[in-house]
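The chain below stands alone and is given in structure tokens; this is the form predicted on its own.
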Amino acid sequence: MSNTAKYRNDFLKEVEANVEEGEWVKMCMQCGVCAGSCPLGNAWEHTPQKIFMMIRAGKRDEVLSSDAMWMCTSCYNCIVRCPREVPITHIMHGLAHYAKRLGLVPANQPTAKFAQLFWNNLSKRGRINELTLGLGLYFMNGFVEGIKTSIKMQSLGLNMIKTGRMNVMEIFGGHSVKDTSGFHAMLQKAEEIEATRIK
């Protein structure tokens, strides 16, 4: 098989047909900009141009393997300073979102952990009870850990609470939307629609 065919059939094709944003990944060039508005630009295992770089070097299993994406906070930073206004969080989330749809989610990752845990819990009413989401963040990492940084974190409850933050009446359910049954219909026909874009 000659290079071009090979380029033809490569990495980058996929995620230009299957990430949000994906065929803006070709645009970037190699900068560094991005990198270096990035807060936690130290902390990545690949900068977004160097992911940008290995999956146009069809390097599928290191890109979707990696927990670089998860990294993303979502400031914009990078998109606000990029000189080919590339929409490079789009794409680190497009990416983290393929990756979980493949099953290829690093293990433990925090991140994937607490996005999994924010949407099971704005999923069931519509809207967001603060208290089982701290609870769950305290204790995704098991028993012991949630104890400890329950201990930790109480003044941060106690003042949630008394400036209404936080109700302890949440733990039987808390607020939800009007029309729950209307809106898990819209969640399960996104999730039908979302099921025909996989490829």
The other form holds:
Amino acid sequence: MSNTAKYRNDFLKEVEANVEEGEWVKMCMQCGVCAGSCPLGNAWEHTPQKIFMMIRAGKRDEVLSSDAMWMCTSCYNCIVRCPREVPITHIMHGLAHYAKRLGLVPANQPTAKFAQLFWNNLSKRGRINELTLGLGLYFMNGFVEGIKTSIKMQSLGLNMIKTGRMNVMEIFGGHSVKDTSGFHAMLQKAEEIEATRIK
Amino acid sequence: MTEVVATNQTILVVGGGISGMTAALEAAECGKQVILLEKNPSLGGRVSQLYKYFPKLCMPTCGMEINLRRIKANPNVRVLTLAEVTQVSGTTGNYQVKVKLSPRYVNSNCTACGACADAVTAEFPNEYNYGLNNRKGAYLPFFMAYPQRYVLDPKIIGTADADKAQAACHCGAIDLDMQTEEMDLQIGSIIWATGWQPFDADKIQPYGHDRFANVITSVEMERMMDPMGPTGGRLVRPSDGQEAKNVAFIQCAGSRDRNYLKHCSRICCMATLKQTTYLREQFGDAGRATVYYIDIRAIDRFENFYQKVMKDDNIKFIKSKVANVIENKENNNPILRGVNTEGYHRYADEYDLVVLAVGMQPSVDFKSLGIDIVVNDNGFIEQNPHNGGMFAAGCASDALDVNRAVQNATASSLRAIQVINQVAGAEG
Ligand SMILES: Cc1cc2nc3c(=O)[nH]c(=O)nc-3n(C[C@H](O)[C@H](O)[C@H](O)COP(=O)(O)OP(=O)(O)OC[C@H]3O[C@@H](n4cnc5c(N)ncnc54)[C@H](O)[C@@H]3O)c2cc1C
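Would you mind giving the form predicted together with its partner chain, to go alongside the form predicted on its own above?
Below is the whole assembly, all chains and molecules, this chain first.
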């Protein structure tokens, strides 16, 4: 092994190839304005600034199993302020997506869990079923907690029903796009395309 | 009417800052005929608004005085103030230039006694001090102004103040009937020495220059330090007039930023390093400075200056582009927030005053002025054969310090002289 081998940026190349907008990572100049601008920055382990430096340092496992990209709320403060117009929010989502494909998401990461619920719900019929999604979310962490949350959120649910934002009949399947099988064919095609793009 | 002699062996220098004065003098001292146009009522440009020069920390007034002496001694330079170019046509060795002369309402009888200023009452924001204080409607732009002649603000013309000024003048110097004049000049070569303007700090919303009294710009700090400036040379907080002893500097305020100015102005780091020494000069051991930076660009020989400042324990450096500034509502202290790249520590640091090190951008938009000259992405004039007999001097060509601006001006003067010599050769 040559002396410089440890500096080879294999992981940076991997990110550039597989992560949405990943080719921008090398443009970061470590000014820190994203880290300082993130409203949740103090709540997570790695700010975007840190994540980008870790990518360049080849810290593959730490990056892909970080909860940082799952904490992003897409407020876009970082993108707006970045002096180099690096699409930071998009990269964070890209990293989350890539980590998910590789099965490296931290266990019980709540955002990841909810994202999965949302996807499962949406991909069935092309429309979100507010009732089953809401119940799924309440019961995400077990039956007892689900009951407690349901009671707590009771009035919200009733108001949604009253204003036509939610329908109790949705429990029997709910509304869907007109052409469900066409919708599923589209999703499948998209997955195929993505599979060829990301190794 | 203003009488001006110009031929196609005349060099026109537009802009009377340090670069324009230098370019004009170099050519005039080589025996060429030069017209020097300045849009303000006085020569001097932005250098006259600085307290001290880096790297030697001497007073800019000194160089200004030498240049003014050279101008006064040289019959080849014709200085026109309150003058702006409105149109340029023609080609190398044969330009037709339209110039607009705005009225000063004060003629050459003026002895700069100041009686007119004492007589008038209306006040206006003082542009020389970046609006930090007011001046009267009859005023001398600054104590070293050239020509040493008062000016009447056009806004007082037609008001009682104008009559008061005229009545107060013992020398018959005030002429309220002066009109705007248009001139057509025949010119051989043009040197654009129109300089720079500070980037508008209000545009950098996260830093709150437009919202918080104690967030100022680097150019405003220079004015505060001037003993004849708006605060009499005291570095104070605009909110309460208290001494600003603990000061933060934010580098690249609007520079190297695709949202604002893309380029690096290169002098802002040196300007800040210089200004940290102002704190020590004014407050001794009680003066403290903290510099927030992306990287310090003290180019070539200025590295020594940087090294010297770094040795001072009262001056700290934090590698971080500040995310935003908020205000402590109780004492109006600015609080800087961000993350320190060295260690990734989050900070919220409170200071007496924050200085934004703003970048330099061209003062003239040549495109919209309809001047056929090649400019780069940042609006500075490029050296290009397409420009023919037109050249840039000083900060019209790039963000430069005085030393480089003057070297650049001398070079452009030589280029203009070459054009004139060709014209003279052809004419025999
Ligand atoms: C905060 C700060 C501190 C600085 N400190 C230092 C320092 O310590 N040492 C140092 O070496 N440099 C310093 N500089 C840089 C220095 O200010 C410039 O190098 C210098 O001003 C360049 O002179 P100039 O003649 O090219 O431009 P300017 O000083 O801008 O002069 C241009 C002149 O042209 C006139 N003009 C503009 N447009 C027109 C027009 N259309 N028609 C006619 N006239 C026009 C203007 O009124 C002005 O008089 C500092 C800069 C900043 C921002």
